[in-house]
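Here's a solo chain for you in structure tokens, the form predicted on its own.
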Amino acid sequence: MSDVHLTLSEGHAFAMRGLTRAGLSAENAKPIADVMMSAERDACQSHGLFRMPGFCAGVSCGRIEGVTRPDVKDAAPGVVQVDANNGYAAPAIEAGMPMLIEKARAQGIASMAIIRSHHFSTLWCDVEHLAEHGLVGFAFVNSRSFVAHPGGVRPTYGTNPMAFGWPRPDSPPLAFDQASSVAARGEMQIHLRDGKPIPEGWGIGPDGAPTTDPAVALAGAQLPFGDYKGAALAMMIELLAVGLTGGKFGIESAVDDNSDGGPAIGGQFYIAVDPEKFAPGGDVAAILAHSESLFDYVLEEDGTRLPGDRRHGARERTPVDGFTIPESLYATILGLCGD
């Protein structure tokens, strides 16, 4: 399989053409295209243009609203609620972020719930955005059920990622974004696309037997990282992202799946913290400098790195070198664009 080379601007143009042709308004398509290109820029193929067919399919089949706009509600002094109105999450998150940042600065801590939305992208972009505004950020999102509870074989939880961002005075924010499953769903799908076995421990077949065949694991269930520890985090995220927002748990949204490749309806929950309000004497510079001493200690040993370092390395290269996608995906994207 050969690859096709693209620049970030070319990729963004393809994304906008395909998304709007599928039925998304340009206003809603732009934040989705932005986040896909952020993933390609950071060398995270599983959340880049690889997701474009699913984004388009969810709208073109009529399951997800493409032109609706999110409604932002000032729910309490420290609470923002955004109703995505059955649209994609990226426009809703973008719409709610300014109020979340304002409330966190005013109150010291604030939260944001996104309801009636379909999340299909990264979380590190969101917590980095908060950290770039000097805030500590947490993000949680659920998905349709893919992951078995330890001791069981049925898909019970979503891959349920979580993200954390920390501001740094003279460096890009520290940020991590990880699933509560051993592997992200997209990573397993890429292994299937490329004809590669998955590592042991990523998933089980419908009969509960361990497998390295991605097709069998995708038909069965993924596994949580750390066994019961990862499952406990997955349950916590279901409760934060859905239990608090009145949305659908993964086991409920799985019933609505029509196999179009797009995401299920779910929920997201964000927390933003202003470190200045917690710093003794309001000296935020002192607590951030103190945190840097921890990072320095970690990096003293050869072979160590901080979360996100690989993304930042790719972030410097990709704007110059561009990125590649498989020829088969490129052909699919051309079809979505009407070429």
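Rigid core: the largest C-alpha set superposing within 1.5 Å between the two forms. Numbering follows the first chain given and starts at 1. Worth saying up front: this structure is predicted, and the values here are computed from it rather than measured. Compared with the form predicted in complex with another copy of the chain:
The rigid-core alignment places the CA of E187 2 Å or more apart between the two forms.
Relative to the superposed rigid core, the position of the CA of D213 differs between the two forms by 2 Å or more.
Condition change, the form predicted on its own to the form predicted in complex with another copy of the chain:
The text that comes after this line covers the one chain and nothing more.
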């Protein structure tokens, strides 16, 4: 099967057509198309057009609201709260970001809670956005439960990623975005599709026994990275993303999820920090130059790279070279667009 070549703007146009045809307003479709194209731009295919069928299915079956608009509330001097009103997270995040940035600059630190949202994107694009505004950013999101607590067998936590971003003077921001599970859910599914065993340590079967069979692990539970340490982070993220705001934990959203391919309901939590309020004499340039010295030290050794380096490398190429998607996905997308 050959791949189909697209430019980023062609990909964006397909995304807009498919999402609006599924029932999203153009206003809500645009931030979703933007994040999918940020992923394709950065060669992060698993969050690119690969996600479009799921985005469309969640809305077209009526489980997720496509037209509702988020409500942004100034909840406290350091707190933005955005109610996504059962819609996708991307429009809600876009709606709340300006107030989060303004508050972080005024207070030195601020936070944003997104409630009643469906998150299906990367987090690095959000922390990079904050860092491009000169802010240090954190992002946390929960998903429906897939990950066991150490010693347990049942899916208890979402794959719950966290992201962190740090501004850099002459390069794209430093940003990492990592799941609390060893492997992404999608990687397990790709192994199943391709008939390949999964590495040891990714998952356990419903009986709690370690397995390398992706079907057994998908029916059982994923494992957290770094054993109890990753599990502690998964629990922390569950508490921040939904515990603070009374949203649905992964174990609760899993009950309502119809597995149509779109994400379950959940929440996100963001923190933004203004380095200007911490830097001696407010000299942000000096502290950023200092942090570059740490990155230089890392990169002096052969075989090392910084988080995000691969994505940033791709970012140089794809605006000119475009990107490719599998023919089967292209056919699906044409179908979603009614072509």
